[in-house]
Structure formats: C-alpha cells, structure tokens
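One chain comes next, on its own, written out as structure tokens in the form predicted on its own.
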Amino acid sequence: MINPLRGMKDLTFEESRRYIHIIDTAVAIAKRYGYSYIETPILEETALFKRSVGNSSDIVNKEMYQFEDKGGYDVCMRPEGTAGVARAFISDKLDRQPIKQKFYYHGPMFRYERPQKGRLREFHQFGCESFGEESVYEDFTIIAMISQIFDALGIGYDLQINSLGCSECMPPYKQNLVSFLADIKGDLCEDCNRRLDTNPIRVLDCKNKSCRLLLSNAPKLINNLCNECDSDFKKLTLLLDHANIRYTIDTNLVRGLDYYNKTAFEFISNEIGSQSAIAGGGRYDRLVEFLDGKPTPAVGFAIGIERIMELVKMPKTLPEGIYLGAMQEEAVELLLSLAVRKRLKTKVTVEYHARSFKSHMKNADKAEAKYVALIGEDELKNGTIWIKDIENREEKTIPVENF
C-alpha cells in the first residue's frame, strides 16, 4: 500500500468541509473589502524567494523544496504566497499603473520541516495583498478584516503588533542591537549566532526559551523609531482602540521574512500547542522594488488553514436538495432523467437500485436531503411521483411532468 509522504495529508470528509467553510468565509469578507482573486504558479524560480524572503530566513536556509528541473532551471515549490503575488504584480506591469490593486489567494504551500500539530510540509494558506496604498489606515483595515474573518469562524485570538521601522531608523538601531548581541553571543543558540552574521534583527524572533530570556533586555526598535514611523504606529494603536480590537505590543515581534518594514502583526491562539500563530503579516514597502518593479507601498497577511482547522466552529448543516429513489427497477432510468433537470437548480442524490420504502427514508436522512421523492409500483403505473418534505413532514403525489 502506498501512503502519503511524511508531512503530506489527504483532505477528506469532515476536514474538507471545514476547509471549504474557512475559504468561503474568508473570500466573502475579502470581497467586501474590495479584493479580487489571483492564482499564481506553485512552481517558481528559486531566485524569487531568495530575493524576497531573504537568504537569512529559515525558509531559504532550511525549508524550501528546491531542485533543478529537466531544463536545468533552479526552481522550487512556493513556500509562501506574497512573493509570487508580488512577482505577478510586476510581470503584468501593474506597478506601472496608478490604480491601487488588491488581491486574495488561497492554496497549497510547501516547506521541508518537521511535521507537527498544525504544521505540515504541504499546507494551505489564505492571504491578501494590497498594493499602492502607503497610509497606515490600510494597515488597520487589513487587521480589521482578519479579525472579522476569525470572528465569523468563531475563533478566539490575541493580536500582537510591533513596528519594524524603515530605512531611516533601522540602520542606527541595528548597530545598537549588534553591540548588545556581541556581549551575549556565547550564550545564544546556533541559529541566533548564524542570524547575527546575516540579519541580526531576526535574532529577536528566536523561540528558544533561554535565548528569549537573554533578549528581554535587548534594545527595542519601537523606542528608536523615526518621527514618521512613530507617528504611524501611534495612529495604528489609536485606530485599533477606537474599533475595540484588543492588542498587545510585542517589541520582539519581527516576523520570519526579510521583506517586512513598519507595521508587523500576528494573531495568536493558545489552543494549538507551541505553534500558536494562526495568521500574520505586515507592511512590505520595498518588496516590489527588490523584485525589479517600480517602488510600490504594500501590506498583506496570510492565515494558516491547518492551524485553525480544529478551532473553527462549524455551522449546523441544514437539509438540502432532493433524494430520488425507486421501489421498482423499471423506474430507475426515469429518475436519472429527472435528476438531470432538477440538478440545474438544486442538489440531487439518486439511488441507482430499487429499495424498500424504509431503506430509501434512511438513505435520504444520511444524504441530509430536504425532500425525498419516490416512484413505486402505483406511481409508475399512474405516471406520478411521491414527494415528502422531511422537515415539515408534508407529503404529496404529483404528475411526473410537473416535478
């Protein structure tokens, strides 16, 4: 027997219903905010992610499904969605248009890491990317949209926010941080020491408990922001306060990808084990330029679908559609022709074999049908069909041509 690869999982039965419910809910809300659907390839040039996500990130260093294809090209399975959407934005020359663009996407991503609860090697994300709006009002609007998605799904969360500054306030802060880290370098983990040499800001993202304790006294970027970044961050907190969206400021929140600047945020759940982030994102005003596009402000987020699967409160399933059954074999083909017409408007379940009345009623219940329609010996003789509204227990017999 051939089983799924480690870290890969089939999506079937109840989980598939949950997945569709999550996507349908998120899409409906994203559309209300003016977002339109975009689909990008699962396979991209490796250079796309090295230039956007960054060589210092764990994704590029450890986790990419990277290989050389038969044409000799260095390619990889997409590990995240933002870079591909930004690449498409540039490829279609949308960066040359004055119109602001908003996209939503959903689909599989791939990272080679240790599988655990809520984290697979093939996983799914729903995300949104907004291009062309530099106002912090858009940062707030993105956060408000995510909070509405989680509220609609019945998921509790804590919101954490921070500011990562800009090209003006980041360099002097980085110097202060490097000086601080140099004094504790010997006590930091291997990953922290590697990041210290490549991107010292990422050290603040370490999940090692002993490192986090040492880093609690590190200089805080939020205390070293330039006037513009400081003003934007204060405005963001004020907007969240006015909207009654609760949050905490996490001064060590830096996100795992190199392209972020200014606003960074994560939505946290304490119900899924150690991997508590269920959504995250922020502003990335330099990414389009990094990918050879025209400088374009941008902000976005992604929700980890597998992370929230077990947290979703599913709505009660309501009876739907029609169950068609025959108690005479001669009536089965007639039912099949009726089903074709009825499926233009509603869900139809057809039993291909003649059954007893009791068996059909049981099957209709399993199919969660609203109506059951049966043809027995008398109905076949009279050219009629018997119909029952299962919920209201109302029943009637009508001519087949009126069905």
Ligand code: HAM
Second form
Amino acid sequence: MINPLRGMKDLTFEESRRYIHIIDTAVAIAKRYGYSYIETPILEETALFKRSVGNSSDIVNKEMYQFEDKGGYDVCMRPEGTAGVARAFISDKLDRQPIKQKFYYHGPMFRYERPQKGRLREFHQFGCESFGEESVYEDFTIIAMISQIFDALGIGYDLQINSLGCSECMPPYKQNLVSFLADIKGDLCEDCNRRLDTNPIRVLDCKNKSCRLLLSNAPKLINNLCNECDSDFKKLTLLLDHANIRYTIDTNLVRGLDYYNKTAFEFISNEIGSQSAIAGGGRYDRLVEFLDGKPTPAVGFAIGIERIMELVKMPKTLPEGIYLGAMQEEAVELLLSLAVRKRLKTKVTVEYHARSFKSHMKNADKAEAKYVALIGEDELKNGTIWIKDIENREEKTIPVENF
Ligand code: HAM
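Next, give the form predicted together with this ligand, keeping in mind that what was shown is the form predicted on its own.
Next comes the full complex, this chain leading.
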C-alpha cells in the first residue's frame, strides 16, 4: 500500500468541509476589503526564495523542497506565498503602474520541517498582499481584516505586534544588539550562535528558555526607532485601541522571514499546543525592489489553515435539495432525467435502484435532503410524483411535467 509522504495528508469529509468553510469565509471578507484573486505557480526558481525569504532564514537554509528539474533549472516548491505574488506583481509590470493592487490567494505551501502537531511539510495558507500603499493605515486595515476573519470563524486569538524599523533605524540598532550579544555569546545556544553570524536580529526570536532569560536585557528596537517608524507604530496602536482590537507589544517578535520592515505581527492561539501561530505578516517595503521591481511599499499576511481547522465553529448544516427514489425499477430512468433538470437549481440525490418506501425515507435523511420525491406503482401509472417536505411534513402528489 502506498501512503502519503511524511508531513503530508489528505483532506476529506469533515476536514475538507472545514477547509472550504474557512476559505469561503476569508475570501468573502477579503473581497469586501477590495482584494482580488491571484494564482501563482507552486514551482518557482529557487533564486526567488533565496532573495526574498532570505539566505539566512531557516526556511531557505533547511526547509526548501529544492531540486534540479529535467532542464537543469534550480527550482523550488513554494515555502510561502508572498515571494511568488511579489514576483508576479513585477512580471506583470504592475510595479510600473500608479494603481494600488491588492491580491488574495490560498493553496499549498511546502517546508521540509520535522513534522509534529500543527507542523506539516505540505500545509495550506490563505494570504493577502497589498502593494503600493505606504500609510500605516493599511497595516491597521489588514490587521482589522484578519481579526474579522477569525471573529467570523469563531476563533479566539492573541495579537502580538512589533516594529522592525526601517533602513534608517535598523542598522544602528543591529550594531548595538551585536555588541550586547558578543558579551553573552558563550551562554547562548548553538542556534543563536549561528544566527549571530548570519542574521543577529533573529537571535531575539529564540524559544530556548535560558536564551530568553539572557535576552530579556537586550536593547529593544522599539526604543530606538527613528521618528517616522516611531510615529507610525504609535498610530497603529492607537487605531487598534479605537477599533477595540486587543494586542500585546512583543519586542522580540522578529518573524522568520527576512523581507519585513516596520510593522510585524502574529496571531496566536493558546488552544493548539506549541505551534501556536495561526497567522503572521507585516510590512515589506523593500521586497519588490530586491526582486528588481520599482520600489513599492507593501504589507500582507498569511493564515495557516491546518492550525485553525479544529478551532473553527462550524455553522449547522441545514437540510438542502431533493432526494429522488423509485419503488419500481421502470421509474428509475425517468427520475434520472428529472434529476438533470432539477440540478439546474438545486442539489439532487438519486437512488439508482428501486427500494421500499421506508428505505428511501432513511436514505433521504442520510442525504440531509429538504425534500423527498418518490415514484411508486400508482405514480408511475398516473404520470405523477409524490413529494414531501421532510421538515414541515407537508406532502403532495403532482403531475411529473410540473415537477
Ligand atoms: P509564516 O509566519 O511563515 O508567514 O506563515 C504564516 C502561517 O502559516 C503561520 O502563522 C502558520 O499558521 C502557518 N504555517 C507555517 N508553517 C507551517 C507548517 N509547517 N505547518 C502548518 N502551518 C504552518 C508567511 O508565510 C508569510 N508569507 C506571511 C506574509 C504574507 N507576510 C506578508 N505577507
């Protein structure tokens, strides 16, 4: 027997119902915020992710599904959606147009991580990317949209925000941090020591308890922001306050992807174990330029669908459509042609074999149908069909041509 690969799984029945409900809910809300659907290839040039997600990130370093294709190209299964959408934005020359563009997407992402609860090698994201708007109002609007999506799905969350500064305030802060880290280098874990050389900011993100303790005295970027970043961050917190969106400021929140600047945020659930981030995002004003496009401010986020799957409060499914059955084999083919017409408007379940009245009623119940319509001996003789509204228990017999 061939099984799915480790860290990958099938979505069926209840899970696939949940998946669709999450996507439908998120799409409806994203449309209200002016986003349009974008689909980008799952396979891209490896260079795209190296340049955007960053050479020093764990994703690029250890987790890429990277291979040489038959043409000898170095390609990669997308580990996230932002890079591809930014690449498409540039490929389609949208960076040369003065119009702001907002895209939503959903689909599979691939990261070769060690699988555990909430951490898969193939997982799904719903994401949004907004290009061309530099105002912090857009950061607020995006956070408000995510909180509306989670509210609509009945999911509780903690929102954590931080500012990663800009090219003016980040470099002097980095220097400051590096000299602080140099003094405690010997006591930091192996990962931190590696990061110290490759991307020192990511040391702040270490989950190791003893590192966290040592890092609590580290200089905080939030206290060293330039005037513009400081004023934007304060505006963001005020806007969130006014909209009653609760948040905490996490000065160690740096995100695992290198393209961010200014606002960074994560939505956390305390109901799903250690892999608790259910959405993440932020501003990435330099990415389009890094990918050889015209400098374009941008901000976005992605929700991890599998992580919220169990948290979603599903709406009750209401009985829907018609169940068609015959008590006489000769009536089955008539029902099949009636079903084609009815399916123009509603969901139809047809039983292909003649059955007893009782077993049809049972089947209709299982099919969660609103109506049951049956043809028995009398109906066949008279050219009629018997219909019952299962909920209201009202029944009638009508000519087949009026059905
Ligand atoms: P990310 O934080 O890497 O950001 O991923 C977003 C979400 O995807 C996470 O919060 C988590 O819920 C889910 N996720 C990540 N890895 C896994 C995994 N191995 N298994 C299951 N779920 C996972 C990004 O991907 C950015 N592209 C978000 C963004 C969009 N920033 C700006 N625009």
